[in-house]
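In the form predicted on its own, a lone chain appears below as structure tokens.
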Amino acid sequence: MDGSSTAGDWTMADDVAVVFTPSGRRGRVARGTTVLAAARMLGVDLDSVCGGRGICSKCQVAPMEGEFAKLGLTVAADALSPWNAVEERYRAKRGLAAGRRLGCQAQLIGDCLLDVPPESQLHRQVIRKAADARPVAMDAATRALYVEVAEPDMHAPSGDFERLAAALARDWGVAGPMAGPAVLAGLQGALRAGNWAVTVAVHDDGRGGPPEITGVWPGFREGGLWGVAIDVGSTTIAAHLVSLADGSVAASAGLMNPQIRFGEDLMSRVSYAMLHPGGAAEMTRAVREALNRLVGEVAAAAGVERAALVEVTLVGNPVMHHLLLGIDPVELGHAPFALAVGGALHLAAAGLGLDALAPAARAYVLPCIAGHVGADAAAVALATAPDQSGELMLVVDVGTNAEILLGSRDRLLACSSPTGPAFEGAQISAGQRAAPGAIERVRIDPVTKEPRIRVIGCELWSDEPGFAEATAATGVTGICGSGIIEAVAEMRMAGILDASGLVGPAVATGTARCRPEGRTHAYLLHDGTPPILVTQGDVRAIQLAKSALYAGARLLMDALGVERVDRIVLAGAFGAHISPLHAMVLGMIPDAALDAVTSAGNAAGTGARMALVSRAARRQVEALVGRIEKVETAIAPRFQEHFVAANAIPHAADPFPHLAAEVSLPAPAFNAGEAGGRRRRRG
């Protein structure tokens, strides 16, 4: 069983179809097979320590039911065998979350869609969204203030809060502060425990409203105050725990966005909300639960108590933005793609269901640019500052939905492009998320056509001594986004692919690694268990994704009337790991000098962190969003023209002179059985 079956193949009566998320692995298994056994057959990353005895609970899965048109799948309520005594015993003794089943006990009776939660995955994903070290001027909206408060006096009666307010005005010039019930409930105890001296957290966002007290501690508090900057991506969510005193990042963590089980791309999730009553609310609950789990994780990692988490900033694309706020995203699914709200939001974190922070914590949601260009793009613009550049900058935030910025200090444009999840390893036959054992780097000898690979978790290349031993624990499990990009680009440079993206046969390419696969061919990248191939379908998926990306960039260039850009910045967790040479060979980005192509890391997360510690940065991003001109790819007349031309590798018409100075690509046909070589190689 190779897990590569399609929905159209699922017609046999004596077996059942099963799809696992978030991996996307799918196939058919015999009716009555346990979920754990099916996962092992299909190469799904489902943990089990007890050998399927129902003791360890590592193999928990979350079954879904309903109509899933995109998968060609209808899942009935009784698709799994009934709850059994082993599961009931485990639930009674140790607890089992609602909706969860033990994979070693539940049997597949009908077609199934099953989500493998992060804690059940043997190899937890490496979410590449670490904050970078870009400096920012500190001007946090929340600060800690120590005051000594007058004791109560029967001859001059006043409330404890009023005397605290008087002390803040006297010592710090804080006029007319407010406090909510969560703070007032603990105020008297803190004052008396501190012998009338307290440290208070005061939030003032600089908009002219009254300051708010969001925390009170007895005496002088040594620990400082903390905030969390969160990037809510379509595929991954990243959180950074940041000191509000000096802006340092104490801990970062990430996890898969649990909404992925409702659809891998944004429009699939909008469709889910349209077709399923209560679907939007279901996705809102899922993402809020994930955020609370992530906040708890970074706080625990740094040893920070919940009461000290007094502020959070949030960014995300418009669909993620709306679902986080509890807004049905249905209007974003059709023209004119109207936002319910686009401006920056100043909210109580508790109003967003973020109960992992202090009860009175505040939230700042960065502004969206337009219906398809969200707060994440605004954060990227803040972090990379194309509006302050004297050069023409192209900034590409590579992800499931790519946001693209083009401009300089004179003018700035933005668009989004639906690249889909292929760049992150989804829709690829051996694809997987970035995890230990996943191929992340590829080199193919242009003469012998033999590959070298490097996997996550090992610094050695496959042809270096010790590689087999170093990867023995994880094995070579699949190929992630950066790996598939390099594989396809290397195949093009080695003459295994022609300019149209066609994988050549062995007789034309000169290597037996090119194997027949139905009416097409595939290239054997790693001959292991399982063997990892790059199929014609994989190449097509990458072509579609890169064409959408390039077409979006080209539309912005058309709008500015330019044929070249001076600098290209690759942003996003995934963009940080893309080789500029391979990206240009594919035609993901326009031609430019390779040393002018740089990475900004997780720029959306950096922008969120800047807004967390700087009120000036908030004012800056709000003003910047008002300047950005939006180009709508969904209705642009030339988008399809650019998209089709960009299907070629690197491009059917646009010249790539800088690329030509680096590599000599083989002729576009396989009539000579011989591929061209490179002028020189990079890394």
Given for the second form:
Number of protein chains: 2
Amino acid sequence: MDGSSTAGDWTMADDVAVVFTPSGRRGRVARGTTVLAAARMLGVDLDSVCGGRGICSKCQVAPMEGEFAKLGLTVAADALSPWNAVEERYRAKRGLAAGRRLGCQAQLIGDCLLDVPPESQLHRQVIRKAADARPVAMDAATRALYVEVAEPDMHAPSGDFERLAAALARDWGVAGPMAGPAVLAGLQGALRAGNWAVTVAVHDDGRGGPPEITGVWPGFREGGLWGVAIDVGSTTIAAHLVSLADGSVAASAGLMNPQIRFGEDLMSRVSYAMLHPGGAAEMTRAVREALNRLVGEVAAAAGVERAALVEVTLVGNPVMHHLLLGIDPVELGHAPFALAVGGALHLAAAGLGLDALAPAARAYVLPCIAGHVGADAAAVALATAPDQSGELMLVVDVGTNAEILLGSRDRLLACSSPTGPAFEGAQISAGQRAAPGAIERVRIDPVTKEPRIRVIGCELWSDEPGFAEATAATGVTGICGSGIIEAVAEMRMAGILDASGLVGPAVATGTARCRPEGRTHAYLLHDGTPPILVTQGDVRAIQLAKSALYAGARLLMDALGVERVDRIVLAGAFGAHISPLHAMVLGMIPDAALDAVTSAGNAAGTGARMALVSRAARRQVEALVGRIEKVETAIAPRFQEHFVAANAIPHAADPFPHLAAEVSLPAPAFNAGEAGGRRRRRG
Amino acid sequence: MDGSSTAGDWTMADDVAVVFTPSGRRGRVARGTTVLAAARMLGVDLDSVCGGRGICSKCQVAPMEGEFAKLGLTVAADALSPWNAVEERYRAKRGLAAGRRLGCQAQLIGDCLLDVPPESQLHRQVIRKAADARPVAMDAATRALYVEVAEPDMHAPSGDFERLAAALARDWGVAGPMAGPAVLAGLQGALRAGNWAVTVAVHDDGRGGPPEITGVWPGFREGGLWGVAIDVGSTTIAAHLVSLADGSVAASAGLMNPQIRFGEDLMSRVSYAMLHPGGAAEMTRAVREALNRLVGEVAAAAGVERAALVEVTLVGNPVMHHLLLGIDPVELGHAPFALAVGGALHLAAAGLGLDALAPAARAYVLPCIAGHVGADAAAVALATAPDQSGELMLVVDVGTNAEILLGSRDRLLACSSPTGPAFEGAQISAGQRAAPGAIERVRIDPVTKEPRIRVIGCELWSDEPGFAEATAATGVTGICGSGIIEAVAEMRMAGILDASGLVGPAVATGTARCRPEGRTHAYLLHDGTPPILVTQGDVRAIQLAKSALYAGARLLMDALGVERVDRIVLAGAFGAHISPLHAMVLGMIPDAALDAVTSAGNAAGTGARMALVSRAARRQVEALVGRIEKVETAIAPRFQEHFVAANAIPHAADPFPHLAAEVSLPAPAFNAGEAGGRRRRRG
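Having looked at the form predicted on its own, could you now put up the form predicted together with another copy of the chain?
Shown next: the complete complex, the earlier chain at its head.
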């Protein structure tokens, strides 16, 4: 029975009409055809892992009944064959929602209208949480396939693997698969334990090579296959455990990059590699161990066995990228900043020492953009899609280095700017990483100059009742990145800080919270144990960081010949917590309407997740990286110029009409000389 | 300048005629074209590793001068451009034979006749030593390619690997290569050390996947690339270090399979795996260690660095094959004798724990034929090519198991027969492996019944002057496989043994060398310290082994419906030393004309070498294995019948007219009962 035999005669008594929603695909098929077979004939996206054996329930459909005038269809109550024993067994054992049928069991008896619910679509769209997310259609490189394999026959000898390959070709069209020693070693046991039925993980990266079997389990495997998306940052490493069946995130975890002990920022790690023989290898070992620990953590949290972790995607800046791969990053430390390899890499995860994953797991390393703009930036570009935007978008991924993208569907530019770790709370006197007890939000009353704070782990503001009790356990321990940004911006708005970044004395600012601190002043943000102060040094550190960030963005705007941008997207775990207003007061970003500044959350991690569940996304990011025009801040003469001009708070380089409409900034001058100097430059 | 622009006008003044020998390819090319460019235009097989830069000298040609009437060609003395500085530098530094030119330097000035010597042909034929060898055209999966890579440019950033890939595509047509972490880690150093010129090893197995870079060296690499062909036998492992440029063998070595401590024969190793948890893994470790040792040995012998060992091919019987791959061989121990995997395997050598090779080296495991007929038999079939024979060929690979092939270009059958290790000197009272001091040749005077022997390591027979001195260092320590076969056959021809295999007493045989030994008799082969005897038990062990071998051959003849074969090829290191006459007297093989019995040497090793240097040979053996009809001796009822009938010496199962014409065998009967019993069966 096939579609072509019925196509010629639309009035054949043995044909029935069938319409699938939401695809709208329709046709006539022979009476008695199963729903799954009809879907395949008509090219309807209906999932199946067990190949139509009533085991996996992935092919569920919801039949509809009644008169559908627009479709010219009348569907009787008995349009499908009666509920059968396989469906009943499945319902009793695992549950089947009312109104659902198994597509491999139900046969078309009369004209039918069938809805394929999202969870039954193989290429269903995965909707991310963030508002500006773009949906990704599931298209993972690794699929779970259930097959029944012929038993060995002494009279026609062939290997178990060869019979498995034949079954995969027959049932799933998998041509000429290969398997490595790890999988081959487990094959015979699985086939016999499963009574000649197995579920296999088949990886096909779509590059034309043979598909690879990366896992094998007896019988029908419940629990699906999993991948891990990892963002290797200079300071923190984040991992997400993602279902390769539906793209859902089952667990996430992060930890400090243990390479920090070799150097806080990228250049100090490159120096460590240069100055210590074997130093690069030491850092490679450290990061790989951390990755294995992290993978073990997310897998344990979600109760997923190691063998089911069949894929990993990796992003990171160029130095992290090279160290992870086991490449000495020394060339990244000096001009011309040559990457050893920039393109996307398809590797065996075991080759990267990732032994917390399945032994045959595959790794996909996203491409780097340039020697200073890494795979993390590529992932951000993939997730935020400026290349598909009609508006001019500025995307800023704030971390130890800021990755900056500027462009639209016409052109896209990228650079990296060495902000240093101040935005992550480092180099700040009371700085700490984002953890319970850290001050993350700050408001300062412009009249009383009294602060209100919020700390991570507590929903209350410090002036609300119960704050002291709620924070008793953690205490108020320091300031994290978003906290210091808000503190400095609020100090500027309250007149505690002037445009040059000078902290005023109590006499000038009118608050005793401004205390002498050596030859300068500091603002007492929280009078606890310990007292938490924002010092003049802290403000200077933030000024350096934000100037670098702004100068990078400005350099790209120069290159594109524009004076303003339509939208600004703040990415990075930290970007998610920055208030757009405060960022703009600080002068981190160019002036824009406040509602045009949004957060994309951890966009690098999102990009890694997209590449994990979608081969199309991999092709996209690879093409995208080729299109991006790279701007090297280290050799651009105007970078220094922009950097200096951006030192003021807010930056003095460009007008900021949007910001001016939102807040009126006082213009104190605690030190006429310094502030005046800035003003002259501005004029 | 390209071929097509000159093709239309054969009289253009700027064209010259060129003829290449031995290919006979000819055409006209623009005057001034280099010989190498002309060869490429005309599809002439002229090698080049450096891509025409006067570095590698692979493109040498021998110009000829004079009147060549048959070719319609007159070649002047100045037909080629004058000897140039590059050629002079090459000659001075490395030597260039008189009459040779570098094809990349010499330009065609007048009509030319150019001979491409064999060593300048990329796909030159490799002629093996054995008489029945078939030549193999060089077509290794891995090639050394020299490229000059663009330097990094900060203004158009790209990875060093991407620029290498671009150079490979431009100069060599290598499309979309990949590289793993091991190669990427060494890339930047090599490019800089080589001043942006490198030699890379590029592996392309021709299966459609991306080519892989498996090695990188600064500048032009002297010394070529190497592969190792390994035959993993139950008792011995043999390795050959083979040049991937010309197929030559630079070193060979062998060692005992360390798995012997887990069991002498295959079934005892399978039992060990069944009875000891972790036993299979233990044997896998043992064989991999041995392989690494062996690879290290051949590499050291030839002075080849580890990084240049970029390929390995592996053959072995199914149990050795599985243990090497890390697969528990337990399923091979009982019906239906299912292989975990039978097809050819393309693997990373590192995945097999072969760390004596280059880190990115590739491994090719030849396909197995069936559960009892392994990749060693497939390699024998590849090397001896019965599938291309017009005559009916019987190929016997004698080892602990005998692999037997029978057929011609019409049909090809295979089986394995459990001969046991007697043919390798085991289970023989004075048996030992083939090593200096072992008796390898035996002659017994039919009149005096006095023996003459030869031992390994000495060219003299024992009755020649100087034998005692020549063997003083080693002594005469035992009998190896070929020695015991000759001894038993000679004893039969001298009337010391009757047709049933009974050793006669001194009174019946007329020699005091026949001594009582328990309830039977033994023949004193060598009266030394220790005395070396051929006991009744030894004869029985050989009878069992040879019966199994003969029964296997006979089973295949039954299956093919033939009563005789046209040619017999004895393979195996041991097969090389068996005298055809003695093998036939013993009844190991069917009757045939003596000159139709030849040795193919270590054909399994030869097959492994062929697969190492030729992708075509890989395709051939893969196709061949699919064509072979497998006969399972363990379940064939007639095998036992043939086995019993083959017990007599010579076998009593079939007439042996050729043997009868060569020797007349006495028919003593030392024990009427036993011998008579045999005779009755024979009638």
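Just so it is clear, the model here is predicted, and its values are computed rather than measured. Rigid core here is just the name for the largest C-alpha set that superposes within 1.5 Å across the two forms. Numbering follows the first chain given and starts at 1.
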Rigid-core frame, C-alpha of Gly72, shift of 2 angstroms or more between these two forms: yes
Core-aligned CA displacement of Arg26 at least 2 Å between these two forms: yes
Asp355 C-alpha relocation of at least 2 Å between these two forms, rigid core basis: no
Core-fitted comparison between these two forms - CA shift at Ala97, Å: 51.4
